[in-house]
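A single chain, nothing else alongside it, follows as structure tokens in the form predicted alone.
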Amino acid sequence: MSIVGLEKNTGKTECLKYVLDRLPVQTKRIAVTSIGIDGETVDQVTRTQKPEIVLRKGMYFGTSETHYRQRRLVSELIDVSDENTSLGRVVTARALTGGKILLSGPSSASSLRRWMSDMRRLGIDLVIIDGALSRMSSASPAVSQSMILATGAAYSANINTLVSKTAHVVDLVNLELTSEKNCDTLSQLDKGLWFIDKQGELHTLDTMTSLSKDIHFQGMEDCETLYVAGALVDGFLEKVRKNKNLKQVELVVRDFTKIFVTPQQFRLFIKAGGRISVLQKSKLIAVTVNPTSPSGYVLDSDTLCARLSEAIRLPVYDLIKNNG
């Protein structure tokens, strides 16, 4: 499971903080680590008060040598990986005692992947990953099976900006697996644009990125399905949309991590009668909102929990004040 935050300040130390006072370590075995780093009393760049991260005996977590070395906590040392980070290798130890810590684990999708892997082998129950909106590497269903999402004051200080802008990421994370015959045509495809025709032949178009400027749709007159193996941008969003050929073609793209076009863009796509769907689908848990922004301003919590429910049709909450 990943947490995930959509900006700086928005809550997701404290909800990994709830989570992790809540979990039955006595029967689960339980890992955690971050893809950035977790845990400091400061904000690095705001300069605000952080909650620091306590791990209770019995758990496992990964973080680099350097933050392994400030621990406050007794720990059984597991393993040192053999993959630097910029703060040292990644350090697995088990926590003999309950303790603060600081969390900074495996840099990378593909490392962290790997430590995953190391987990389940020590026969770890739930990995729980700390992440943020600008890695959001971790959240896909790639790395993790599901996700909660952290929003709040510091991502939008206007109330209606907030809920349409965090409804935007809810419904990129909603969006529908494509077929089974999809999955087993394109699941091997990492690079590239291509397209599925109605007989079910698979094609590749002359460019291997949506980014290219100079895409061009010919010979696509019978296209059924359009694959982008890689990042998913505004400008080849509209090009399917406005190219008449396109308009009952089914776009497919990896995960929803792989997809940064703007809510107008997106919007208009699927008013026009679009498609997006995906190879591999994240579940999406709970959200969870900070009405707090670091220069003070609050928005209130009833209201703001109230229109964002409302708008993605799921529970919010606010954890400083349920646990309050």
Contents of the next structure:
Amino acid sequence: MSIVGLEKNTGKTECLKYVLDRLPVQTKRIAVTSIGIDGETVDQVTRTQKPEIVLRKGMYFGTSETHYRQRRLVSELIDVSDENTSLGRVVTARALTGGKILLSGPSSASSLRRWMSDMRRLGIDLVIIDGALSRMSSASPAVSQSMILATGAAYSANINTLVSKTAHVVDLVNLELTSEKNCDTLSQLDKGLWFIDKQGELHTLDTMTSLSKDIHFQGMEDCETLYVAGALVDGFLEKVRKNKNLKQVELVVRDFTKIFVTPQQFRLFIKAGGRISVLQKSKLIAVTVNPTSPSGYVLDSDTLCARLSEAIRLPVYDLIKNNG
Amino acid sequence: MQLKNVIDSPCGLRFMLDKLELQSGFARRWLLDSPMMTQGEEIVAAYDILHQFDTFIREVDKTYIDTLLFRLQGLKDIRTTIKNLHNQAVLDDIELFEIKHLAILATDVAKLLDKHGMADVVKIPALDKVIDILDPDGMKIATFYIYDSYCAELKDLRADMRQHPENQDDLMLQASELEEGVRKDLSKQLHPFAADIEQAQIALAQIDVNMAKAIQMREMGLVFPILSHDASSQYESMFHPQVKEALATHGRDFQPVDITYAMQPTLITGANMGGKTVVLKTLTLCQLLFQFGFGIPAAAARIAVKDEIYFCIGDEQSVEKGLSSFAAEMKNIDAVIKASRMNKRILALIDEPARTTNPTEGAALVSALLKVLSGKDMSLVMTTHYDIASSEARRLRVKGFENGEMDYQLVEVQDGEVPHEALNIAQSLGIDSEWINMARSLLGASPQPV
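Having seen the form predicted alone, please provide the structure of the form predicted in complex with the partner chain.
After this comes the whole thing, all chains and molecules, with the earlier chain placed first.
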């Protein structure tokens, strides 16, 4: 499970703390790590207070050598990876007492995946990933099965904007899975643009990415499914929407982290009857809010939770308020 | 010269390295840092070890081999830690963990090899005492922390910590002082074993490399060479693994070649596309593989040791550096001539020298080169398209184009006449007939029907 913040200071670390405090360490093997450099005691960008993570006895964790040396708990070393991050190699250990630690784990999604397969070998039941700023990749279903999204006044201080921007992300995370048949045909294709016609035949488009300026949808009258293996961007979505041959087409992307379109363009596409689906999906468990922005501006917590919950049809929690 | 200095030689050595399935990054680094062997005994000893690993992987059960390979994946590069230990620094928890991890790994691998009588092939120093120091509770697992049993006072403090979490920060500070004392003591106890630990790490890399080489020999069909005691080298059915693989993807076979050379300069002539350059590439590759102790791509090979190996081929990199292709080539060959005066055993493989200049001067340069280099302590194999009148050189010729097929075999010929097959070959490639026929009529031959 990954915990992702839409912006710095949206309460992601608070959320992680909240979750860790409530997990059944006696019955489950739990490991915690972070992607990239995170977990400084004071936030390096905005200079606001940032809590260390408190681990409970028995929890496994992955952090950098530098932060391991600064730990304030007794822990047993299990592994030191070959991969170097800016804070040294990634160290895996098990907490023998409760205590505080700064988390800074593997620095890329692929090294994170390697670390997670090591955890599987250790018999870990649940890995929790503290996703760093703008590292949506850690929430990719290729890495984690489920996620918690942290949003708040730091993302936008205007309640309407905050609700609509957050709802957009939630819409993307909740995109439907495509059919199993499409999945089988498409999941091995890791680059390029492809389409499947009415006869179920797979064709490739000459253009490699959706970023290209000269995309022609020729010979695609029979197209049923259009697959973008890489990033999906505004211009491409607009072209699909305006092409009359592609009105009934199902647009497929690998997962929501590959979608880089503005809420406006996305809404226009859906309104025009367009369909977008994904090959892989993460389960969104909950959304948390931090109504306080680092500049000191505070939104009304109850209104915010209610408005957001209504927009996304999912439970929304203000953990700081509810946690006293 | 280390392997990493020649890895990008145009002979295709990198391909062999890329196909070598090493289990650990440390073994790869160790291999790349290894020096080229220039002593016959040294090379024989290296092949003797490889021979035993070759027998080992052929005779021992596969699950057993897989276990050993899997264990070798745990080999880490802990040279910095070992250096700190040598320098009597106080090691931190991570460094102590690394040493314990290596000691347990070395002991496990030694046990696995010992079961099949392989313990003496690559000696791994016994590190039981190191394990004892770092495993006070006798758990025999490769994890580490400053155990309670190192220090009674520390044990009490930690118990206190669990009882009174509210005092944690205070107690933690006291505990960290005691822990530092334990680390100091452990580092002192471990210091005498620094050399053994270092040796164990190298031995494990050596085992990894030998296993990988032995497996590669089997997969690519490579052979053990015989050390030649004179200056002559001899290959039967020699092939180039990378070219062979590339041909196989097009459904074609590589035709192996027999070749012998000694101190007399060898001149290879033959039609275009007759594989002359591939012969030089393969000879270079084989010589390097030999002096770094790899299997040789041939059915049989007897190879002489050299101090220096020169492979001169149209070098695109020099052209990128701004040198003309002629200038780059002249500089390369110049280095060979200079080296030939240094009293060293040299192998020089030169592909079509002076080919980019006019044929009159080109042929003169090649003839003169043969005269300058003959009689030196060197083996020279050179390809050319020029008619060279030379009494110094022995001549080999690619059999060439017969019945619409290329025969890549080399045959010894007496005269200096070079084959005139360029037009036939161009025609078989479907090149414009007006052009080819015009060339024929200029040569005074009658045009051939298409």
